[in-house]
Amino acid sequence: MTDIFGEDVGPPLGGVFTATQGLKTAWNSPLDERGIVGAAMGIAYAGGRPVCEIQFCDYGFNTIDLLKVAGNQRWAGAGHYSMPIVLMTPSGSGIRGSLYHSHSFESIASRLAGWKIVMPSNPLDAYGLMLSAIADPNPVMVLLPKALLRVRGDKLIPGEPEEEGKLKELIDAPVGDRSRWRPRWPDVQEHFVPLGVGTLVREGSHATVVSYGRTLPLCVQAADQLEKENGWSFDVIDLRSIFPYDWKMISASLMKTGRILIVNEDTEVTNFGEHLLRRVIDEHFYDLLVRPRALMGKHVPGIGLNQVYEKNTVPQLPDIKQAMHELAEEEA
């Protein structure tokens, strides 16, 4: 059991996306991101393993200096001073959050040496990565795709009721007075997803697609459509962990297909995908059949509230499908 604290994560709301609704150890903090990170570090120094939340990653930028300190403590102390904090925060677009609620954070986070960074694309992985993050002696950032936070996965958490309505009945608080409401948690079992291990969600031979978070399900949809329409099959890799990441899986797939596309929604300048692209070129230049590609968000100051602006700022299904089509059909 561990403390979970942050902006509105305790009663009555349980977080903006109700992810912590009804948890006994969740409590509300002031609207102070630096105070949240600092308090988490203090609890960790005292021997705790806290989970703290910044309500939206867009407001994590003013904590960068503290995140840097948190990341170097275990290294600077030669392993004698652990920093087992978990920072979870919703990231990315998809909720029409406009300028201040649509940023992606993974590229910034990947530069924070000492931190482990994960970004799930489904509830089961989110559960398993969170448990592994809490158990890890290093600081771990759990980036939760905003657009997927209320989406039911096709793989159930062990012990989760199969009927969707049953789960809502057990754990969703009623609208209005919640003073007497108590959740009835299903008897879920532990499920750990190792940090740094990706998963192959589609297997194919024509090309490799690497993604995570919100864009991963879109890559899967595009792969399924292109296989039906053109007979092309794709390796679609869900990276799950941004750092450390599963280079062995990427490398093995690329050796098989000779073609690769990296997809995410962060802005295209100094994007984490560019790092992967550089490593692909460094280590697999002579294995490539065609030029490697990356599909990323536009490098603009923000995302507009208008749905048209949002859809044209970050990759959507048609963009991903077109990029995969061009990758597969280019002559070697």
Second form
Amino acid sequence: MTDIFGEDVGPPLGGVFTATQGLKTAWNSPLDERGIVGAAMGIAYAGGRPVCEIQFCDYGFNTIDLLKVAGNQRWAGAGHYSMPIVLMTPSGSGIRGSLYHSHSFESIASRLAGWKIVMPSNPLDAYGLMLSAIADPNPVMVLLPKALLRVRGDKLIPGEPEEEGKLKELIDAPVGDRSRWRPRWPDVQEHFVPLGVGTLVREGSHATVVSYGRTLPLCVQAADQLEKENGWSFDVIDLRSIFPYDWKMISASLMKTGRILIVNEDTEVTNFGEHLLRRVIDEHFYDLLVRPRALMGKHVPGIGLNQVYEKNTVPQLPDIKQAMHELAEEEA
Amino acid sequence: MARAYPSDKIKSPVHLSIGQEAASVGVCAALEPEDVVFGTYRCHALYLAKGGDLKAMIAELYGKVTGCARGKGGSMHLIGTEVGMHGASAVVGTTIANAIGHAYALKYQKKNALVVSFFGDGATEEGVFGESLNFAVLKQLPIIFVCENNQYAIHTHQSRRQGKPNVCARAEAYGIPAERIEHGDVLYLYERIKALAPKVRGGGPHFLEVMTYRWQEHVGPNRDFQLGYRTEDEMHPWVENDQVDRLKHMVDGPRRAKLEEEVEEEIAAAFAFAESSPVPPAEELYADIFKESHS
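Now show me the form predicted together with its partner chain; what you just gave was the form predicted on its own.
Next comes the full complex, and the chain you just saw is listed first.
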């Protein structure tokens, strides 16, 4: 049993995206982001394994000093204690959230050494990564792509009812009076996705695409379309963990294809994808057939409300498809 | 706005001020044009009360380039620099620190203006609340803190978030004179600001806790009593005591009818303006990031 706390994560709402609805150990904290992260650390100091939530990762900017301390305490404490906290927070664009509900956080998070950072692209991985995060003795940040928070995955969680809509019926609170409502949890099995291990979602030979979170399913769609239209096949890697990341998988794929594109939606200046590019150049310069690429979010101060801003700021399917097209087409 | 929302032409999530207008109106009506306000993401009433342009506000909610934030911010981030209203973060409490900085500058520029910092009961749980009160007292700043206490941080009642739900006592503990205004009495609030303003302009913070009630859901155009975290009975006295209705009945019949007609026309014109305004062109994405330097 582990406490889950944050702004509005307990009853009646169960979180803005209802991700914690019906969980017995979820409770509402005061409206204080630094208090939430700080208290989680305190619980961990005392031997607990809390899960705390920052309602939107955009509010995490208010907690940076605590995140820094959480990452460095074991190291600075001669390894004498662990910091088994999980910080879950919705991340990225896709809900018309404008300035303060659309930010990405993984690049900033990747600079907090001592943290593990994961970002699933589907419900099964979200479940598996969350269980691994809770089991891990270190601080783990679980970044949940807002755009995917209410989607049903192709792969079901073990024990999840197969009939569409059935799960919703069992665990979604009614719109009306919910004071006496209790969830009926299906008998789901444990499923762990190891931290630091990517997965090859599509296997191909022409080029490698590395992504995670919201842009991952778009990369898969683009790969499927390009295979049909142009006969190019892609390795599409779902990185799943931002740190530690599966360099072995990237490296092996690149040795095969000699072409690589990294896709994410965080702002492009000092983006985590740029770190991957640096390693690609350092370690695989002579293996590359064409220049390596990254498609990322534009370096603007926020995502504007109007859809024109959002569409022009973070990669959309046509942008991704075009970048993959150019990557595969360029003459070696 | 609540009526227009289902059409999906309003592209922004909306945190409506309905029920909470008195705090903005009572305070701002007593201010001078050069006075400055900092607010929260629930800022429609404040923006209008401080003199913000209605057309630019509705256009902003539509995400149009004619909006007061050029369609970049939406409902939570209305900015009216020309009327002394600054933009808000979505993190509660952040603007309290901005407000004391502005007040500090006014004091040392020997300006006669004052700053009003609006925030909710939830914001008093953020660390920045205490940090800012301390600085305001230390420097005897020309600032009025207005805590709009609607009792709920989203769906969680104040008593479930605060060990001692007495905001004024906390302000007093920092050394700021504080008073609570029950029932959101708009006229009393106006009188209090009128009386306090000269003293505050000379330097020295003051704290008001204005009791109020949010009629609609936290975000969105509807009521939310079906969620079970609060009851309609709880809202009832606030509806009975509606300050908009109270002011309305203080205006005689023919004049009231004329006013209502004018306001309806103004609203219709603002919506028409928003609908006919263009969406932001692609190049607007990079507009206004930096001020050009001419060195």
